[in-house]
Amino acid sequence: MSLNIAQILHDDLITPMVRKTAYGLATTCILGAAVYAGYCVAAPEKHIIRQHRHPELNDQIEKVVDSLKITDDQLIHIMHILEEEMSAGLSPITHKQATVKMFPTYVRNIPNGTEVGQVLALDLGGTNFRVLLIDLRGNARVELTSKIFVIPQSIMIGDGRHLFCHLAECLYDFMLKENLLRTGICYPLGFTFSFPCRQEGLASARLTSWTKGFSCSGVVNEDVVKLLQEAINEKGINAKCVALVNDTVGTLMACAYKDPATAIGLILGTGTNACYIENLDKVGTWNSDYDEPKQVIINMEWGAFGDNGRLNLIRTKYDEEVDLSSINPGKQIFEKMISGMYMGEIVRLIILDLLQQELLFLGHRDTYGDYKTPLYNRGGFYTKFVSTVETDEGIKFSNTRRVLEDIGIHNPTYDDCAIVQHICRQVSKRAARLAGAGLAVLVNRIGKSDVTVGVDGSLYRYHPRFKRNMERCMETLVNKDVKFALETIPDASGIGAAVTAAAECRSGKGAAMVACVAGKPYLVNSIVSDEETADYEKINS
């Protein structure tokens, strides 16, 4: 006769703790069956998840993150390979097909730290376009007042005159503000123009190609100091230009002002180019005298290293995206895999490749089909965005978990932000390696025991581990003997500009215009202010 759990508890033979603990069992399975329900009906996501969320999943991510990472050995190879490519550059014979230009930028006057006077600068390098009236007080001892203006896309795609009228009125604003026009005294000014140029002077250069989203008409072969001292002059204001750097050299020159060991230049934010000092002996393009000092800064226009298709052993389809979606395919092939106007692309392509193999926020795939939000439109994910994501520590993914859902994607799961955060980390990592590698080839072409990298650009400087990376990798690939440091300056490449003329004005060449401006006591003392706001907040938005 079978008995059922009602009788067993009536059964007179059964103690009164039997009879508890049988209960209590019983309640136990019932309360566990409830809870387990609830929990499948009120988390169907997770549940989801951890029926597909399989082993192999993990393999087949790690594979597609494996694409981005390079050797130490791949990474010696690219080097010798750029060696190759800057004497091409350097060559009369070769220049010409060269991708990495090599351009010398008659700049051959270093800083000392003494030089003194007033001096406007224009920054032109990017989404925006900075004026400065920077003050140099001697003693590697500077002071500034600067305004930021927005460059409207309109303007950088159109007719060249355009572009340099907008110039010159922002200019105009600033002087206006300042009470710096109409006082009798002729500005000295120094223009950092951070695209490719031919320099032909240290006040004339011809631009070879425009860059970083710009493509304005009529520019192009044309001398843009030319171009700019027209507008200036059609404005009827009192400044002259007397010297033209680009944002890598203004770099340089910036920071030698402060630390007399400086001898590269290095800019990464919306693009990437470095500059260094070489010997006269050694540029075959020099085309000028070869008095003291025997040395010119090199612009080498390293963003298009790679455009002759000798990067292709490390390039990603994502990058072979990135490009073809670019205004400038086949260019800047090595600016694309660094910068910061490219590197948020390249992690939204591979979360969009994730999400599409069914390997990334599983549980979400009916619900993630509405184009219009940012995850599926091209520049949706900014590049400031890998750094937010890249300052998440522990298991919270805060700020992760706030970007993803900027994208359009809304409660993601903790392996959803696991994941995101390791694609941001690789590629950051690759382009800081790449950087890296590129430095090592300057420093130990140099061959001083001592050497000082000045370092500028929005991806730099708000990228919370761009810098590790990169001296982690250059101390693998530096010569033992080199002492190396990465410094940056504020305002580096406007300073750097009115640095430039300064030098040249101490050495007795070209910019005498400084030496009249110096010294009048009514400009001496300049208000110290800085209404620049962060570029890095513009990049691709």
Given for the second form:
Amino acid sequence: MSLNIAQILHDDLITPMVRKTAYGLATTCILGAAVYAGYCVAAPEKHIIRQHRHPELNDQIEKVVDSLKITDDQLIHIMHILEEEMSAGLSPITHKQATVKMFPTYVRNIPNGTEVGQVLALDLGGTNFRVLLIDLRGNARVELTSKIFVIPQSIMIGDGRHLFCHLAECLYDFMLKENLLRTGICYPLGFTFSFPCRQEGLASARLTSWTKGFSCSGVVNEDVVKLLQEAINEKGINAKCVALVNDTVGTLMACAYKDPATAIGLILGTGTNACYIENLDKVGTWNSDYDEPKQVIINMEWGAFGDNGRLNLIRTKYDEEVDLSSINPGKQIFEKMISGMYMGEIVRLIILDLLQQELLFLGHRDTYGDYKTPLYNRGGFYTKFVSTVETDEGIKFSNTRRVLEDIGIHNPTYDDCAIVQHICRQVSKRAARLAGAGLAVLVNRIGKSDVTVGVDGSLYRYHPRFKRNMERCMETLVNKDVKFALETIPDASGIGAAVTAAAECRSGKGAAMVACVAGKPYLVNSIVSDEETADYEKINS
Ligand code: ADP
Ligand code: MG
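Mind pulling up the form predicted together with ligand ADP next to the form predicted alone we just looked at?
Let us now look at the entire complex, which starts with that chain.
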């Protein structure tokens, strides 16, 4: 259009003065048009797929993306179903066949920030094993020293006795360096053990099955606290395990130490799970005393929500595919729609589907026949890529281009990048809204005007908009008279185990080592930051 205007002006042979003004006007028009075009291109979601594409192609893409959308009404329906499943898990009559197990944890004393003293913690959750010395200084202040040890593959799949012996050796090594051995103090120890357990007491839990690449013999059905304590005693270490927690409980407890309004713990990492403080009279499966405090933390194991088909109304063909190709088909249905282990895979399957429908990477198809590229292979699109793609703002898509290059797509067009980002946004938004709806059930159930949720896990920490999307959806679903906050504190799962041990000691039920937490003099360590001590060390047993 601008060229035509210039041409017309030239042909008309008008005076230089008029011509100058007209050129000025034309330039303004051109600039205006360019700015508007730039705005359309950079504008949010609505304009993200350029209009010059065939509208039918965009409609077909939107149809795929629409299958991922869950309306507020659907979320409210899901919240009702979750409440029913929770009741089934809490009732002794239905517990056995319930999908959401609602395990009582025996953690009843919630920290109040006054706990003081030095407590040890062991955090075994994946490949790395962490030993921590946590110095609770009261007034919600915490200092910690920690060291990360690698668990060699041979130990992960070897004899269970070697595993616990190895854990005790790492503990010994750490305590030696920190001058904690032979101090005349028996240190209380909290154990964060993030594998499925049926808990029988605060310091007693039987492993129901190994996950995450562990398969040590002779441990399933055994009391893991007992196995750990035997190994600690064999080495003559002055520590006693007084509490075992999983990562959700650890996160709740660590957050509660700082913020007494904390009543819920949530994990959004490899998997997803939540726990919350429940009144004992609502826990039909409770088999211990009803003394004060008349509450207990319930480990929901909510990843299994939907295993009985009740979430089928919102599942897509991509969810079904992820499930069928997993090592546990039919299990952890809620988790498979939300957590880090599966999110990237859902995105990959959608991209592949659009590619096969000739809706994506148009004009480049002949170069994409290489089935060895990550795009064509299960797990080829990491969940961290979803975060990377969503970090891009505007029209350059430099991160998205890098990710596409990584999965074997060279020189993607602007449209390709915009569509891939659109998919990532919808998949992560759906996950955040589902997790948010689950949390809304708990926040409404707590029945307090102020509820804080302790949240941890790499998906939540590193995804650029997971938190925001969860909060937005919760604002709609949480009762209007309730104020909620999502909090994350560093090292929550390790600190949580220590705080649990200390809270137990404070309550006066923590067996013989009560005295060694509060009241007695203790060595104040030089506090070394976690980064400084987090050298990966291999200890061979
Ligand atoms: P775990 O759950 O084993 O304790 P994490 O909380 O660190 O460990 O979670 C690991 C999971 O988080 C992985 O499955 C991975 O997909 C996901 N993840 C790692 N980095 C990111 C990231 N930058 N953005 C989103 N998810 C991530
Ligand atoms: Mg973890």
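Here the structure is a predicted model, which means the values were calculated and not measured. Residue numbers count along the first chain shown, from 1. Rigid core (definition): largest C-alpha set, two forms, superposition within 1.5 Å.
Residue 238 is among the residues whose C-alpha shifts by 2 Å or more between the two forms once the rigid core is aligned. In the core-superposed comparison between the two forms, residue 118 has its Cα shifted by at least 2 Å. Put the two forms on the same core and the Cα of residue 149 is off by 2 Å or more between the two forms.
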